[in-house]
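Only one chain comes next, encoded as structure tokens, the form predicted on its own.
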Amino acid sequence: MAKEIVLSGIRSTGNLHLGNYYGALRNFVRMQDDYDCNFFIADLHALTTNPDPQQLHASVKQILAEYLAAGLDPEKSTIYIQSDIPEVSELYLLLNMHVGIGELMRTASFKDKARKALGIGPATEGADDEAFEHQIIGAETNKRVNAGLLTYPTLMAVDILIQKATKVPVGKDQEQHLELTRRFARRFNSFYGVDLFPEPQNYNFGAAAVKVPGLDGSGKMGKSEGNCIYLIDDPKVLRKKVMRAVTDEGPKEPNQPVSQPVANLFSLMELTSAPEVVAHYRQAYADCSIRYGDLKKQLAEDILAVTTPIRERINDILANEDYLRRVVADGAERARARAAATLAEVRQVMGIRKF
């Protein structure tokens, strides 16, 4: 019995956190046994924010060394890199035929990263899609959002599209664009009358989601937040970025709640840390003998002890760049044949045979 496809990739705009390990990484490494898995490095989409093409190449190499090292195994799943299948370039251009402009420009990612490139601000309660247009072509005069950032949605979709996955893990901020896949499929497949592409389904292992907190005493980690403790930090620099944690003054009597940067601290210990630490120091902070600095020694120690196994496997795997080629080249492979079957059956139903 053929496995579901499963498919997942993550944008090469810097190096992997601890949130994509503890939300991604380590259930990737559980479904290599049961799923058809495919994880790739999205440099196309990573191209809607201009990066430098240095940079842009070097966190590829990066990404990939990190995948591996942190268990991704190129036996088990096919692991690629975006722009090595030309196939999903041109389905990205057929699909967007029966993609609507009004419908992209609706998109909260496109809306937020609109305002934020345009330096327009938030928008403001109750206002509606015909100002937000007006404001993005008044903005256009002396900036501009490219029309990548716009149809994001239908690369994203083309990705998971072309390999037909079924199953496809995404955070909360990415729903919305998995549910337009599912659109943009029933469109294609209703509009030529065909059963081509599947829905696909978001996975969440089966668990409720991890959310791994920020260092800032606000919201998740990530890369953009500037609060993110990266799989490749140093012992030094790991240490320091947890020493310098948000806290608050602590509690000043027993059993108080427990504010949100003390709460994220915990999450984190919760991750990384035995569970008897975790209640030593909850216990702490509720007798209110809590030494925050106590505390974020400890943690910083119990997260180095996840780190430092992945972050020497990353510089073994980044020092042997004939083996990078080589999962490449072979993910590639592997992802093309499907990649260009599909294509093949888009342009038949589409009419784009040759004589």
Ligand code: TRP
Second form
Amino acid sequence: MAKEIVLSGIRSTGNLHLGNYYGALRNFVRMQDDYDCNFFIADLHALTTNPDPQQLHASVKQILAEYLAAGLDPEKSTIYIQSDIPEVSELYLLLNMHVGIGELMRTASFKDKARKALGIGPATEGADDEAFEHQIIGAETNKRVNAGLLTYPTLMAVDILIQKATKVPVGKDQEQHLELTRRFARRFNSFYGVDLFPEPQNYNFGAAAVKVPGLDGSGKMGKSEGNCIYLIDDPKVLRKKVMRAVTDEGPKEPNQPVSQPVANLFSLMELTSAPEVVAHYRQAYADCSIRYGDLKKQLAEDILAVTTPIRERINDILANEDYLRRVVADGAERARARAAATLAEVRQVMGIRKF
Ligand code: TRP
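Can you switch from the form predicted on its own and show the form predicted in complex with the ligand instead?
Complete assembly follows, chain above in first position.
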């Protein structure tokens, strides 16, 4: 039986941090044996926020190297760059004929990004949508909300539908985009009376889903939170970050409940340290003998044991341009084969025929 098609896109912004690694990447790596996996760098999506060309170029390469270093295997998975598949751009145009500007404007991510582009603050509870829409249409300064931003969900739907993927491992923040993808697929199929696009589902890692907290004592690790440990952090930087992590004054009485910042450090330990190490520090907390400085030193070394081999591979891979070029050329060839087949079906169904 043919393996199910899994697909996920990675926007080419910033570096990979421990949250990306444990939250997503490690699971991608595990899926490679059981599914027909497709992972790509979404550089066209990155263009919606008008990045600096040189930076975009560098970051596509960087992200690619980081994913390969962390275990995505071009022998098992199809790994490609979105803009290498011209069929995606053509289907994006065609699918847009069946997408409403209203439904796009109501997408949460669009509202956020449009506000940013116009330089107005984040939406507040019960915000006046009408005034907001008015601003988008009426803006006639050099601030504008580009059409690419509006049609971001169309492009994402095309990424998925053109490969006929049925499982899409993405985080909660992408749920709405996936819902739109299903709607567009259904709409297209029913408009033309065909069964061309399958409806993709989010791939839930279930029990394997882990939350990776940041070092600032609050919530999860995130780029915009500034509380990240990056895979490429060198030992000096990494140790410094961990030693500076937020804690509390320490337990005053035996078996005291653990505060959030300290619980976060224990969570990071659970991910990276040996079970007996975690048990040792939990016991030390319980009997009030714990010294956070020792815990942090241990934690930093255990994190380094995970990241150091990856960091070294990242640097090796980045230095090997030939290898990188081969990986994406090979990936593009495979991804284009399927994309071209789907596009041909769509053109036929929509009535675009050659004489
Ligand atoms: N929008 C996704 C993100 O911001 C990236 C993405 C683009 C994607 N196309 C995709 C994810 C297709 C899954 C499938 O992270």
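If you're wondering where the values come from, they're calculated on a predicted model, not measured in any experiment. Basically, rigid core = biggest C-alpha set you can superpose within 1.5 Å across the two forms. Positions refer to the first chain, counted from 1.
Relative to the superposed core, Y92 shifts its CA atom by less than 2 Å between the two forms. With a cut-off of 2 Å and the rigid core superposed, I81 has a Cα displacement that falls short of the cut-off between the two forms.
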